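We begin with a single chain expressed as structure tokens, specifically the form predicted on its own.
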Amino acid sequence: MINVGVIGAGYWGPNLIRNFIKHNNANLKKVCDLKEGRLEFIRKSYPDLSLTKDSNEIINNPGIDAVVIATPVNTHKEIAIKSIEKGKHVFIEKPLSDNYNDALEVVNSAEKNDRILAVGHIFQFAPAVTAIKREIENGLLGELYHFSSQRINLGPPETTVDVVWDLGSHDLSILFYLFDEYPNCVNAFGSSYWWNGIIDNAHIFLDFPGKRTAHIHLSWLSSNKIRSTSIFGSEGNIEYDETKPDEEKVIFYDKGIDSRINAKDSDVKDLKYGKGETKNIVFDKGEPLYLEVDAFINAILKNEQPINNGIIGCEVVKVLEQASKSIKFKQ
């Protein structure tokens, strides 16, 4: 049984609280938030849960094994390192930090103190993404070539971060998980249309050591929610649309047959091409956040690194920072 404390009960905190309470191998000991209203909200749902406004009651508690951090991103580094140095394993909501150097400090602290560090990249645990990873490892796509994604929705009414930092970590974590490598070149373009001075539409381009490429489009300019991802390979491509029903969410398209190849105009044959066979990819059901919590608890019990470890969290922050600098340079 892993004793857990949660720091932060705002927008996402209650979802984490619910899933840690539900887990058979987790015992949620205490929840912290600075705002009385948030604590009262948690108290109404879980009247027996111990609550506090002082995060040190969790960090310094020798009976707590793991700290879950769901606070504003600029507080992540301080809380995480204090927790790790007190011997706690840490689950920290994405992004790991608001800059690469701080993210690297957290990762190094976890390694130095032999603690498990997990970052809340929830889409690594989406059953559809897990199925895509399985099919790639089984060779369905052959040699991987390119990743392309669109993540579009209306932006928040008030924001202190731009669209790159708000949405980008989702697609980057999926990309790095599927490619199993990190980029050696990052380029980005962006504009501010509706949010004065804040980038609300951006394109990120990435090159990888294995000659693969990627393009990520992030935007706050439409009320039509778009969550589409395409992965291209030598044997075909996979289309993943998070907004569709499960039976239509992930589809493999065979590369097709092109009878024009090696054909001449004088040949007595149709010169045409067409798409190949399609296959719906079947995947298991499950709540991604519960699967993420389960992976964190099991990583502690087995002393194994989870797939959403500090390294991938750090690399995501690195690219977000590089993309932001690239956009500023071009403006």
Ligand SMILES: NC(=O)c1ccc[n+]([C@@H]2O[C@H](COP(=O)([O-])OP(=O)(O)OC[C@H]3O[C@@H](n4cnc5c(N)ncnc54)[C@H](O)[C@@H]3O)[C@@H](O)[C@H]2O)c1
Given for the second form:
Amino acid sequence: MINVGVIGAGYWGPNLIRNFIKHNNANLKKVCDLKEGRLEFIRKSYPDLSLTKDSNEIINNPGIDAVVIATPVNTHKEIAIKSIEKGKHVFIEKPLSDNYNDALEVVNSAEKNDRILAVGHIFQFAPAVTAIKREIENGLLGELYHFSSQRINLGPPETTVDVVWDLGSHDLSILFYLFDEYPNCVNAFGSSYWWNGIIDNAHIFLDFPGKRTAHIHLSWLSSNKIRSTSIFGSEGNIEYDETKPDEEKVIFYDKGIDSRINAKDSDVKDLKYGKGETKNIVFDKGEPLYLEVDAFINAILKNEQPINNGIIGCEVVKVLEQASKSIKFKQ
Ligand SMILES: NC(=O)c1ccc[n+]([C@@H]2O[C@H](COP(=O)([O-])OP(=O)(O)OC[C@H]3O[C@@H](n4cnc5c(N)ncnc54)[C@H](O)[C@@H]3O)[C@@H](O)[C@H]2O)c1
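Alternate state requested, the form predicted together with this ligand (shown: the form predicted on its own):
Now the complete complex, all chains and molecules, led by this one.
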């Protein structure tokens, strides 16, 4: 049994609390938030849960093995390093930090102290993404070429971060997980339209050491939620639409053209050109957040870093930082 403390019970924290309570190998010992109103909210659902406004009651508690951090991103590093140095395993909500140097410090501290570090890249545990990863590993797409995604929704009514830092880690963590590779060049364009002075529409372009490229469009400019990802390869492409029902979420399109580019004139009429065969990719159901919590608990029990480890967390922050710098440079 892993004893857990959660720090931060704002918008997202209660979802983590619910899933740690649900897990058979986790024992949620204490929840902390600075705001009495948030603790009151948690007390209504879980009257027996021990609550505190002082995070030291979790960090310094010898009866707690793992600390879950769901506070704003600018507080992650301090809470994480204090926790790790007190011997705790740490789960930090995405993004790992608000700058690359701090992210690296957290990763180094976890390594030095031999602690498990997980970052809240929830989409690495979405069953649809797990299925895409499986199909890529099985060779369905052949050689991987390009990743393209759009993540669009109305922005939060109040925010301290821009659209890149709010939404970007989801697509970047999916991209790095599927490509199993990190970019060597990042460029971005963005503007502030509705959210005065805060970037609310951005395009990030990534180039990888081989031939691969990626493009991510992040926007807070529509009440129509769009969650669309395409992965292109030598044998076809996979279209993943998170807003669709499970049976239609992930579709493979076999390539619609014949590879005989240099065919003789007499063969041209027989060449395949058009919509390829399609195949709906099936996968098991499961709540991504529960699967993510399960991976964290299992990582601690097996003493193995999870797939959403500090390295991928750091790389995500590095690109978010590079994209922000690139956007500022172009304004
Ligand atoms: N995985 C996801 O899909 C997802 C979704 C939303 C948010 N998040 C992430 O979760 C984190 C929190 O976001 P949120 O939207 O819940 O923010 P929020 O502002 O709604 O909640 C943060 C809470 O942390 C508390 N807090 C701040 N400093 C604290 C401290 N030192 N000790 C104890 N409590 C403290 C605040 O009082 C607040 O209640 C962020 O990293 C965010 O990116 C992840």
